[in-house]
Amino acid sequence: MIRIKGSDHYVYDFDEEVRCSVRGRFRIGRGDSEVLPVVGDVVEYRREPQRDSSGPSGLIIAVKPRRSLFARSETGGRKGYRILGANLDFVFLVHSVKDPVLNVRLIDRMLTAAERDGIEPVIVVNKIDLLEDEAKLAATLAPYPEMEYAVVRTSVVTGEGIGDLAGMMEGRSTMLAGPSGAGKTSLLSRIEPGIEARISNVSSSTGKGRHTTTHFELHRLSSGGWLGDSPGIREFGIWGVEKETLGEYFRDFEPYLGGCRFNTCTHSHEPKCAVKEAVEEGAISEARYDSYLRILESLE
């Protein structure tokens, strides 16, 4: 499924998009194939009497289990979690140098939730071109590589990046997240040139006669890969996971679990702690040690 507007549910099938309805036992929820279909989903779907001039109906009857997924929990003290798309191959999470400024706080929180979700993060750098101080980001982003997490620098100015980011996106099921002013949907029209016009049709059709980002849907890329992109992300809160086990989605505490006095541990304030002992060994960051404090505090 590539988008939703409203009730309508679109699905790709053989290059034709099918607007479809969902079945109302979806809200009942009761197993894997009655929960909600979101964007992403590989669904099940049957022909139904075309609606009007637009083009071709369905009803969606099942949803295929996920391989993956990427989601949040509600903002405004809403209780449950947002789903953002399912079955990504990436998700790339595109933060800027400048305008705004990077945050590695949330990117952290973003990283958890790939983590946790079963999704490979990529991280992009963006509008490198503003870039003032170079020893300052390095060393910011010295922990990423170290724990494997591809790290991409791009600028739709210059050039830089864009090409590594495509072949990354080739025949896969990717999307594109982070806050609102940091480039993303430049990357998007820089990758796949002319894209611009396609969203721009199906946002008249709607009535919005311009693209702006409000909601996350797939786009067709000319590699064959689907590339989403994302509304901004202005807050990001991690669902799902107990204070005990959140260190698990940490890859640099990995090698130190299991190695504290209490199996129930949350690395804050117990004794003997493997993990903090290594902070102040300088093995963690203190930025990252920080980042899980504050993601620790914000659990239930």
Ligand SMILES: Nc1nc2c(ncn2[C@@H]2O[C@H](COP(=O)(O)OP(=O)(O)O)[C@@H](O)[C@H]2O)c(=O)[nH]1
The other form holds:
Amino acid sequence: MIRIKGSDHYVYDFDEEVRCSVRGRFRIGRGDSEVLPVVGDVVEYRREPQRDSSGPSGLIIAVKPRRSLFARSETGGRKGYRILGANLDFVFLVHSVKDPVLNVRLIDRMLTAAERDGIEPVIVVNKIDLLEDEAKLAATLAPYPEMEYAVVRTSVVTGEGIGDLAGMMEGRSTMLAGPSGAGKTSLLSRIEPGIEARISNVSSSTGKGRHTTTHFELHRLSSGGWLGDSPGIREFGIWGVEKETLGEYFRDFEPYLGGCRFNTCTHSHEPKCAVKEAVEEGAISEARYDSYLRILESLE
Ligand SMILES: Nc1nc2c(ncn2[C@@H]2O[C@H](COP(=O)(O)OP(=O)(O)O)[C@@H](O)[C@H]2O)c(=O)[nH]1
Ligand SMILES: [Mg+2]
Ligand SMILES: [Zn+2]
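Could you please show the structure of the form predicted together with the named molecule, as a counterpart to the form predicted on its own just displayed?
Once more the chain from above appears, this time first in line as the rest of the complex follows.
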């Protein structure tokens, strides 16, 4: 399923988009939680008599178990979580060096969610053409390749890194996620020229500006694969993680986790904490540890 608009769920089936409705609820793999189909889901559907001239219609009857998902917690006091996309190979965490300013706290939150969900994140640092302080950026980003996260520097203006990004997308299902204004939609149109026309076609009926991404949807890439643009993320809450296990989602903490005095150590106030010792020795970056403490505080 590639797009949801109101109650219409668009299923891509052999080069055809089938506008489906959804009845009832579906039971899928994750525990016994009942969830509705989300973008990226593989679904079973049944053809129905065509409703109008806008194309074939159907009814979704089942959702296949998801091999991956990417989710954040609900915002605005609502409980639970919101799945941003399912069955994705990568999530590109798109941030910019300027306008908006690079927010490593947000990068770390999104990395934590990706680790929890078992989806491979790629850090994209866009608007590299606006970079003023190379040494500062290099220092900020230094911990990530050490943890074996891929970091790609891009510019829609100069074209830097666009080829690398496009190469990673070939034949895969991926999505762009990140703060509003970081350049997600610009990257999408640079990677897939002509896509803007397709997007504006689709969204023209909503009357929203064509540069405003209001929902997540997957676009077919001519190189093969699917790429999703998503609305900007203002807050990115972590769901479904216990304080005692948050450290497991920090790749740089991993070598030290067995070394704490208490096996329920949250690596904050406890004595004889191997993680804190590693921070003091400089083996774990202070910025990462700071991100960890902030996420820890936000849990429960
Ligand atoms: N200088 C520069 N500006 C960019 C770059 N990428 C995007 N922008 C600009 O940043 C603004 C926000 O881009 P947009 O793609 O709408 O961001 P989104 O909210 O993440 O989809 C637009 O004015 C773009 O022209 C880039 O690589 N360099
Ligand atoms: Mg956008
Ligand atoms: Zn500890």
